[in-house]
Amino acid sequence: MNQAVDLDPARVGELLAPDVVRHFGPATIEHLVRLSGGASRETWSFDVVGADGSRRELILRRDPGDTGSAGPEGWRGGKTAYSLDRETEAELQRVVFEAGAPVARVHFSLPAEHSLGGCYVMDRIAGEVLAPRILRDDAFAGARATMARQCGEILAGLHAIDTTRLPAGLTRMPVRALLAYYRDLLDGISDFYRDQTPVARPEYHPAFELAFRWLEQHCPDAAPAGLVHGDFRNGNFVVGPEGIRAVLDWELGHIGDGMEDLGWLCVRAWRFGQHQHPVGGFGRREDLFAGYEAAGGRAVDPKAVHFWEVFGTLKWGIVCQFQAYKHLSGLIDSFEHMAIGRRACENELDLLQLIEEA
Amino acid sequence: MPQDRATADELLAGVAAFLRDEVLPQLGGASAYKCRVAANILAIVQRELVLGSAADRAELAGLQALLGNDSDARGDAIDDIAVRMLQALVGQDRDECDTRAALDAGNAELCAQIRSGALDDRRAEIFAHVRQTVRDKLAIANPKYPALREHGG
């Protein structure tokens, strides 16, 4: 595990330079700045200028400190147990790039032992990433009109990738394995609060129990297995006025039921208030499904997508609790994460309604 | 013995106003975000002080109505401790019981019974109870959260 936490730009540039030269030849790094982004990942933007004056616009994605993939302690270490380390994520991104999916081209990756920690360098795709802007700004009105169908097309391509070409590090997470994982997360957090906090009370979520019960009774067990992005939603898209240019953040990639991606895209949290547009706050389910089928995806059963929307809402609710756990267990020091725990009940309300509509 | 004024509610309101009106305008970036979260947390605690105990009592009454009288007869995967606590609750003056322990016991039993399928045939009443409990939680955590309504999806 590397301990390279909170590096300043000068130090990141220093540590990165030898590998930049090794990969691109004689070149200098310019305009290295950290972009705002996730708490567990750092994203840096920089240019590489060659001896002939040519300029490449690049992104460095790295793990600060020892927050790579989950260790043997699983989620108790604060990471989703089936998440990928940066080298495997880079490898996955290369495979989907070669398959023709809209994703940034990866130039090189560095192992966890590197002084920068596990990281990789890829092309910087210009465009907007902030979901609220994509959903509200006039500049993206045209994009919004096409994105639901485009999401269907992109997902059909991802789900069709030959699984033998995927990195060996990807976990098989069929529906029952996912249910078991989030069941363990829900119960484990409650046990932790009961046994290892001064309050010494478990946490009960009857609404989540109703959701688990419903999901177990409606499990699409026979689904074919393929690549699943795992976090395919607004916020992980680079968008231009014409639509999606690149899909980001492949660390939750796994092998499972592709309908998981379609359902997750419809989860309420990713609509950012635009509930009249159930697909990601921008589109209609009919267009998502039509795009998926037109691009060669299997026939979409709306009930299966609804199943995964219920699952995704439950998952997001439990992940809200997980954020509070990270602070209360001392893994991180962030009172904001505690506040996210109080959002679990938003998902409970949504779950009750989703199940009743079924 | 009551504390001297100001009340906890009033104290929190004062600090929240300070954060919002005086501190926040001086901040930017991540600190401004954290300051907004901090003010929001104080508002949650304030609402919990006002609404929390009534919500707990309502939840307990709901649990009793669902599980209270025939929990022994059901016997499905019921935690022994939960049964004892519920019996104590049903048989004695409610004020003598620790509301929190009773809530935990009742919820443990409710969750276990939902999980085992023992309540599958009582869906409507279970949903009504859980929905009310969730609404009471939201009234404290995020009263602006709207019920899900889709148009055209």
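Numbering follows the first chain given and starts at 1. The term rigid core refers to the maximal set of C-alpha atoms that superpose within 1.5 Å between the two forms. Computed from a predicted model, the values in this text were never measured in an experiment. Compared with the form predicted alone:
- The rigid-core alignment places the CA of I332 2 Å or more apart between the two forms.
- Once the cores line up, the CA of H23 ends up less than 2 angstroms apart between the two forms.
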Contents of the next structure:
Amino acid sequence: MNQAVDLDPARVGELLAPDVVRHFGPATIEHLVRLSGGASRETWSFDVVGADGSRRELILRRDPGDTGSAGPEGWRGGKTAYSLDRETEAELQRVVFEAGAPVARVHFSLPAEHSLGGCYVMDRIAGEVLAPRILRDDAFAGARATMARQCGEILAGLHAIDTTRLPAGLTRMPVRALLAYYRDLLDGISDFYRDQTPVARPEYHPAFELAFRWLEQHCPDAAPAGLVHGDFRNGNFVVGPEGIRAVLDWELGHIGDGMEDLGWLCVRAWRFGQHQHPVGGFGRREDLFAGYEAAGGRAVDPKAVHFWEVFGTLKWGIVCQFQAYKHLSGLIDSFEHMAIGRRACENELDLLQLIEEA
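Given the form predicted in complex with its partner chain above, produce the structure of the same protein in the form predicted alone.
The text that comes after this line covers the one chain and nothing more.
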């Protein structure tokens, strides 16, 4: 079973240095520090200083833990069915960068068997990533006024990328496959509580069951399949006073219905308390849809986006439970994951409200 292994900065620098020299030439690593945030991946900031004094500002995105040890497959091992390994995520990010989307340039990736585990190195984009600051600080007032439309424009570009250019590791996840996956995930976690914890009974979530039934009854018509970011939301953006500078965290990229990204962006959890602005806490759905269509995206059906908002709320509720499972099962030792698990109940209330609004 994989166990999280915390490496101190000195050890990370020691393991990373040979590959830095291999890719950049004679150079040293400075200011290596692990950044806060990110419940499933480690993010390290560092500078590479060349022999000529040139400086590159970079990010290391790394799988935590001893990736060389065998562990359970699928969700029991702590990964979603379509979660990308770091090499595939890096490859996807390269494709998106070449397509002109706002994303950091990837310099190199390392395989899971590397001493650092699966990881990759990319440019560090200056800006703010903490959603509460983006939503409240005066410095980002101008950005907030344009971000909803900008999100639509960015998503239209992502969804237009030729799927033949995408990495082979991306999974096709049409709507019914996604519903089946999260149905199995919820049932599996329930069985875990019944069979392997002192609770000794299944988990009961009537609001989740109602949401599954509603989603089955309201599945949208088949849509063109394309790249889906999978976690396009406030908190995964690098933002400056002018707006979004880069989109982060591509590990849930897959092929499916692009409306999934629009609905996920509108999920209540990503408004961080600014519920008067349904798009990420900063904007209106109308501006999101207008930006998407103006940038070449297909005509947006608000009912289809509402469907995906319901789906996203159900998904996040189950993922909250999944995060707690990772700790309780011994996969990791993380108070943060346990705290996220407590938020499942918020999504039950959100689902009831969304279904009533439909």
